[in-house]
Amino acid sequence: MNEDAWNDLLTAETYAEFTRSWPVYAHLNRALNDTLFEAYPDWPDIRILDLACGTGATAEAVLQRLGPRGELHCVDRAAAMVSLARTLLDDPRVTFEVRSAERLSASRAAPFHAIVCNAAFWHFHGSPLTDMARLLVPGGSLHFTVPATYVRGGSVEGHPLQAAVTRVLAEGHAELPGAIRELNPTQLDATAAMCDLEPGRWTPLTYRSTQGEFMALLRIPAMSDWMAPGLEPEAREALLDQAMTDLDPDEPVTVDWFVVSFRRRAGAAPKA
């Protein structure tokens, strides 16, 4: 995936368009929200960390269970995204910091009583799981999302719009790279013993919407970008233009998730 797609003005407008428009993201968020939630109950004033928080849907929707001196910082790799989000959110509980993953684990940043990353974990470099639990108190949680498409074991049907841009590739595009990078609930599970993490709950949730609305994810630059990497925006319209052509938008489609969560064990030693 161009990592750089997503650090766009168009890109970032167009994704916040979308999540006003279109549920699924409200829909995740509530599901990560109450699992976060679930060990903070009755206003919790903690701090939080928001990773890849895009233009601050998943953000707007913490603020909403988070005590009046709780503190969410924002971080996302992409300085258009953080940008519109910071024209969003005005909020005196809200920082923003343009900084990758990777980067700010090594930033020896105050720790975090939870972190949170909504539909993004999977795109992440290096050991995402490594780089957060250095991030956390001890006792304190990761909570992020992932479709089972991703995840090894998990169900192997994507909707059928997915479906078709993978035969258009396929017949027109051979030569482009795959973008996705499969999730391994074992190996993870392997890497928290390795950094103090309690093993991974995988909570299972399924969203049920039209093809519509997938149609409508894949117009946003950067996604079509991630599902066609390579080729040149115009080729890209006319890729989905081709695989929406036998398309009903309003016919139903149905998307598994989990909604994954690990604990750092609460006697572990602090992290150098």
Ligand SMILES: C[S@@+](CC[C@H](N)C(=O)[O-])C[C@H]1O[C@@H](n2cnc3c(N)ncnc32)[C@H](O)[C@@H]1O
Second form
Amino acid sequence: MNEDAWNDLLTAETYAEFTRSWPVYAHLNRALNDTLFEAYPDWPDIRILDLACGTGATAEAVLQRLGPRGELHCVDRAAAMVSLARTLLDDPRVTFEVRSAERLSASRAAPFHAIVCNAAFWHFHGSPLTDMARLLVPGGSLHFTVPATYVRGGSVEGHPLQAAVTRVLAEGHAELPGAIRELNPTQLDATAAMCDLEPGRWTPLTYRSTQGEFMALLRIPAMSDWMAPGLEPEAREALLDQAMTDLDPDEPVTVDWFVVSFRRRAGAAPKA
Ligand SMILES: C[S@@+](CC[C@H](N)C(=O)[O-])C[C@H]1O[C@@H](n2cnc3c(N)ncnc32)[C@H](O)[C@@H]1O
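Would you mind giving the form predicted in complex with the named molecule, to go alongside the form predicted alone above?
What follows is the entire complex, opening with the chain shown before.
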């Protein structure tokens, strides 16, 4: 995927519309939010970072549970996504910042009691776990979602060839811009141990849908950019129309995900 594909007005608008018309992102964000507030049952006024906030679907879920004095800092590298999120989310508890996950240490908004990141963690370069651990207060927690296809050893419901291609790309070509970075739970736990995080907790989440939802998802330009990079919107639409002719929108589709949580040790010394 082209890394700038999200920084596009048409993508931002189509994505925001998709998150309102189809249930997948609401489903994931609800599960993420439940996991987040499980960690803070009696303390809703926390300070949270929403990393890769997109057009605000994650924030909308978090704001339903966040206390009146809580704070939610929404960050995304794509200015187009942030700018639409600003117009959709009018709430005094929310602030926005255009910044990439790789440059979070330069943000003046840290530290946070919690970080949430829905449907984006596999995009980040470098060692996102290390970077995020530095932004958490001792005892703070990180929660993110990832499809099982992008997890080493994860059981895969879906297309085995797609899973195999993802693996080859992740193992041999992770330096490519936009390449998916496969998550290896064992490696992540080793990294966690070095940055005062407890071992990760991986909770399986099964999403049951129909082919129709994935057909609509591919109408978001950033989601289909990988098929034919650089194609003009009309040509891409025509290509999708042709590809979808014989598909049954009512065909059931199941996608396996994980909700992953890491907690910073309560007694951990502050990081420089
Ligand atoms: C599928 S959207 C998820 C948005 C939101 N979390 C939600 O649930 O609707 C993925 C988002 O990740 C953002 N993103 C991708 N790579 C990023 C990076 N390196 N740093 C920050 N944001 C990134 C994209 O700009 C896009 O808005």
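What you see is a predicted model, and the numbers here were worked out from it, not measured in a lab. Residue numbers count along the first chain shown, from 1. Rigid core (definition): largest C-alpha set, two forms, superposition within 1.5 Å.
- The rigid-core alignment places the CA of A243 2 Å or more apart between these two forms.
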